[in-house]
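Take a look at this one chain, the form predicted on its own, written out in structure tokens.
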Amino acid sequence: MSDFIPLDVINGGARGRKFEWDTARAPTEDYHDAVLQLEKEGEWEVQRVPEPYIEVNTRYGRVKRIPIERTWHHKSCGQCGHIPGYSTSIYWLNRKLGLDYLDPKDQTSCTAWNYYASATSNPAAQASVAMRNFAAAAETDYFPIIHCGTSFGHYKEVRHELIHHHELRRKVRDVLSRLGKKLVMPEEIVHYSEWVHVMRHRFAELQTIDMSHITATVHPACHYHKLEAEDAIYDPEIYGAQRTAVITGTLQAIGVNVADYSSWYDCCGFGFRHILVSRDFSRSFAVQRKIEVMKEEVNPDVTVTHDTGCVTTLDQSQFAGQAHDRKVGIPVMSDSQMAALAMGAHPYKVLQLHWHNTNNKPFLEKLGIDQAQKWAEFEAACDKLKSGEKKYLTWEDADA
């Protein structure tokens, strides 16, 4: 926690003076240099980010490209299959900013509940459904987009050790020639939320439910900002460039009051291996490390995170400290959902909030949405298609 000034003096004076970034306290060296002098080397190709781009800046005040357009989409198997709303609601702000973007078909799982959870696995085994998908992309000439800070993580991982060890490199380009698919690394790893981020203020041009009445707390996801810590993105204009600005920037754009709370810095619970086999401590971390001090020191409307796991633990363990009569009972939502729902989303079409666990609905009244008229809506929608009326929902049925 050294690395990080206290409030009171971010709030006096920090964000008052002329910000450097540190960029000698850098642990690591540029990723950038490495991955283009291994393109020289002819170890592997480079996909550039695509134009238009808006440059960033990280940790320590490198420099980041993150694409607007032309963003092929890593899919969170966790996000398909417990939040599905998560997904739908980047795809939907991509569609309602009329950008151009591709679902691939043919996107593999990342596997790193293989290497964070049961060890299974092996690096080259790893490091090869990693380059796998980049190839794919690459392939489409779209790039990269992950969607789990999980995938985020690893993958930045994968990037590192691939820089830094030849063996590795080698039976992984082997393993991918057997496949017919090249050996390909993107010039950045970018996370959906990085996205999110840089479009904030397009999103803030389309709003149309008014969030200044709304507190938020934030989650940051460890993978997102723990993991290979110098490529997250920082911000002098929050926390003074002491906490990643994804989320905050955000919700700070849309209107949201954000307010801090003292275990921001703690793990959502889920933490991999303790969630597949120490269940009851994930739940018990989550609602008493997190959501209880969020909730007694805050009491928000609602907290935002960034990340798969993070949605699910913090959303789906509050059942548990309800069941105790534990001071529970904030709703969680992703950073895509909110930008979504604060430009008109449906809320049950679009951000399918009826898959969450924590009870929403008067968070959805204090918007001013009629939330039993959507959820009608819905109903509606879903009897055409057990009547065979429909196939399936259209992304015109979405915004009806």
Second form
Amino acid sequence: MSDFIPLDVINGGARGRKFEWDTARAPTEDYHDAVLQLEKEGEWEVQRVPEPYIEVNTRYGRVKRIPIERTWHHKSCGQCGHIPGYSTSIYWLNRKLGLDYLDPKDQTSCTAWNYYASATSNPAAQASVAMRNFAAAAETDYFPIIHCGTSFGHYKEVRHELIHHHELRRKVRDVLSRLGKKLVMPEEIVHYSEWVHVMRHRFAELQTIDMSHITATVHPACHYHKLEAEDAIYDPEIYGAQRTAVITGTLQAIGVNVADYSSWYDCCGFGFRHILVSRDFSRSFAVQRKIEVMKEEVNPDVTVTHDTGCVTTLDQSQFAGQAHDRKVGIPVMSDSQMAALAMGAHPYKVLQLHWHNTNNKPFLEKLGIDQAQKWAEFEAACDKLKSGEKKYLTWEDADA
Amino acid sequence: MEFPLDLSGSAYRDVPFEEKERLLDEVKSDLRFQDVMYGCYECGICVAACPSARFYDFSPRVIAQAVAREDADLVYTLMNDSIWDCSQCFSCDRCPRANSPGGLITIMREVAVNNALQTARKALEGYERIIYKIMSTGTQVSPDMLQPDAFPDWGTHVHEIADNLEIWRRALPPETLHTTETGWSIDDKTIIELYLIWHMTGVMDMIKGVDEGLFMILVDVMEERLEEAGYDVEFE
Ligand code: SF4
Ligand code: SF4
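Having seen the form predicted on its own, could you give me the form predicted together with its partner chain?
Next comes the full complex, and the chain you just saw is listed first.
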């Protein structure tokens, strides 16, 4: 393995510089004030983060509340369609801790993939879709938690637009009232990896698989930390608050050695329309600017991210890279999958790794998991579905 | 889209300047414009962060600069020949002038769609099935899209998924994910509400401009389901 930049260099460097928050110097407004002010003015209702919650800091040191339970899971169209183990692992983690959550059917996607890809939408439509989903969550008294990085970023954009444009608020309120729904803004817009982040020490307490010999790289999703950038979690103890703390904090809590690489800020190559209709760009960017750089600088056992599009692009693009003899071959997983794996979740019945493309068998073997045995167990479960003995794999089957 | 990108404007000399100005005004009058465009230092920081600039003859600086200078000719050229190369990653939001070139491009694309520019039609070729999926089902990609002919560059793995799709979707614990035609099961009532949103916010008019055939198919599907649910809604 080549030398890579140790995290303590970024954490403070040779001079021991220590980053400190100063919320008074924040260059952006505090959305909390605006959201609550509009509630006072009767413009909307605010759904409070249910107790118990955990408080964390965002980019400029402001406090964000992350709910522990009573969460309403806003699924992601990409993850559920093509990498279902991403969300299955999130639910498995909730169940393992005995937490109350809701996986709703009264939920559409945010439709932002289409908004960014084709532009066949507009602010009123996008805000109405967002607020319809938020109203549906509020009706259940469960608090929205967003699985997708793009949905999370886009909903923050929508919040910004609704705060600053009363004519848009009026229009969306009118649309919602015709659907019989109220305008309800959640007190916080929460990404699932923020929940994973605040729960990381509880996951570590239940860890059964040692990961201290594993090295991982992290790809933070652009729409998590670049869109409405102030509302992402940072922690002076993690990269000296010079990178978002999510994912890295989780991996460190379960003992994984996280390594930095020079193109960490680059996107994954997804590109929204590119992954669908200009795929050469997505493939090339993912391989040349992300996977190969990680491979050359770190040679990690796994790379970990927290968004649908990022998992898909980084993982699937490696097939073409391999065909062209590029330096590829890094399994790609989400932080939820990594946390679940550390806690002994089944790699196929829970993590659903057979939907991923890049060979992850050596990684599983390195963890001491008998991959062939696990696959045989999954196939035996599928045989029961094929024979009609069972209609679906249940949670009990997944943990059997 | 083209390499090298021709910024001379010669391809659009016949388009009246008033038309180019009208489109620029449409960009500037969008409610998001004030949040994405303050001016431009022409520093190129956005280009340094931009993934598309590495692979295409594409520059968020040129786009921001053209709009900041209100150069209607150049904006028109860029709106036709450049904006669809953007990856919408928002890496350029690190702009020291507090611009969002990516957000500006979102608006320019919408103006291109709203005005049914040829570029928008061309950029969306091959994309219709995705628009159909999102607008009719409320989810964007679905498991049944994982077919080898759709993703030849993802290798044999896609064959394996396609061959086992029905069983593998049932071999998932969360009940909402069992479907193969959508990412998860969505209530009928929810879909009806989504169609009403499309109707009330004018999205279907945008589709009509760029793809009349897709518009007709979507209208058929939506009007039928809305009628069944007791709504008398017409999209035309
Ligand atoms: S848009 Fe911003 S980053 Fe790009 S050139 Fe202009 S001032 Fe610089
Ligand atoms: S949003 Fe577009 S212009 Fe901005 S960095 Fe990404 S690809 Fe470049």
